[in-house]
Amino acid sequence: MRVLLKITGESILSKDEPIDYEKIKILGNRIKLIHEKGIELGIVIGGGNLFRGKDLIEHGFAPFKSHYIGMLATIMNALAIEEVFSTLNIPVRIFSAVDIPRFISFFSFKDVDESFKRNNVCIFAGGTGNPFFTTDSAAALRALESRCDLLIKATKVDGVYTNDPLKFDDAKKLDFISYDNFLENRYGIMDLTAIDLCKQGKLPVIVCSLFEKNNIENLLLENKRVGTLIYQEDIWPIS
């Protein structure tokens, strides 16, 4: 099984450090358990721990330049993850949508496919390589290009809710949403362009909590149903 895991930059952020070694190490130990079971794993990480484009846009920066800076932030995070994962003996290779040949490989399906087959965890950095697209869209694009079987968005909440559960006490968790339902109701937890791409490629998406203990492990190793499934029908995509 080949899986793309989308995580936020905030997942490796601490109160004192924008890139926290110990948080990456905890993440790495979780990834190692999954990787050792033979699951081919790709990762897309955001850059919000280092930089948020909207902050500079509010101060008058050209939006496309703010997005470029955001792309570079994801590359910095990818390099940090690669370095820490290497200390845990997790084989990693980074592929960037932005061409930086001195120290990162440029994305190509052939190289990525070979890297997966050689048992590497593949980290996809640089977003889509274009401004005005989120890292959610980058995750959907890379998952489809890499022929992944599943896209997991691991975030702060344990699924998709009718309203923001952090703000509304009456928000209800949804166990399943069709692509069309998600797009029609414009749920804010994931970029609509990303969901539309997944709909076109019939790629199942699971939104779940990264921070709930053993959540990702239970999903991929124990086949437990967690979070919210976004798909064309309510058929659990892991067997």
Second form
Amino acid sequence: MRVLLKITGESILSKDEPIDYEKIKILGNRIKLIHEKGIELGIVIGGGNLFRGKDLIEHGFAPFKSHYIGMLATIMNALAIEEVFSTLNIPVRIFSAVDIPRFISFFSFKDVDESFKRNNVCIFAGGTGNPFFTTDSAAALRALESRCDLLIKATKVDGVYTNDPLKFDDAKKLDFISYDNFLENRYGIMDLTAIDLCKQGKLPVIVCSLFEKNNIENLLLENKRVGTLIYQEDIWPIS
Ligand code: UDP
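Output the form predicted together with uridine-5'-diphosphate (UDP) next; the form predicted on its own has already been displayed.
What follows is the entire complex, opening with the chain shown before.
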């Protein structure tokens, strides 16, 4: 099974460090366990721990340049992850959507496919390579281009809720939601472009908590149903 895991940059942020190596190490040990069980893993990392385009725009930066800075942030994160994962003996390759030939390979589906087959964890950096998008959309794109069976958005909350559960006590968690329903309700947990792409590619998406203990492990290694499935019908995509 080939899986694309989207994680926000905030997952490697701590109170004192914009890139917290200890947090990457904890993540790496979890990834190692999953990878060693034979699951082919791609990772899209965000840049929100360093820069988000919209924050810089609020400071008066030109929007396109703000997004360029955001994309570069994802590349810095990818390099940090590569470095820490290597110390844990996890074989890693980075592919960037932004051409930086001196130190990262440019994304090519052929090279990525080969890299997966050679047992590497593939990190996709630089978002989509275009301003005004998010790394959610990059995750959907890369999952489709590298023929993943599943996209996991691992985030702060454990699924899609009818309202923001951190703000509304009566928010209800959904176990399943169709692509169309998600798009009609414009749920904020994942960007709509990403879900629309997944709909076109019939790619199942699971939104779940990154921080709940053993959540991703339970999902991928124990076949447990976690989070919310976004798909065309309520058929669990892992067997
Ligand atoms: N970004 C972009 N194009 C992309 C992906 C990301 O311009 O295809 C920029 C955008 O400004 C975004 C920033 O990079 O705010 C960091 O990505 P994101 O906000 O998705 O990171 P996350 O919230 O997942 O950490």
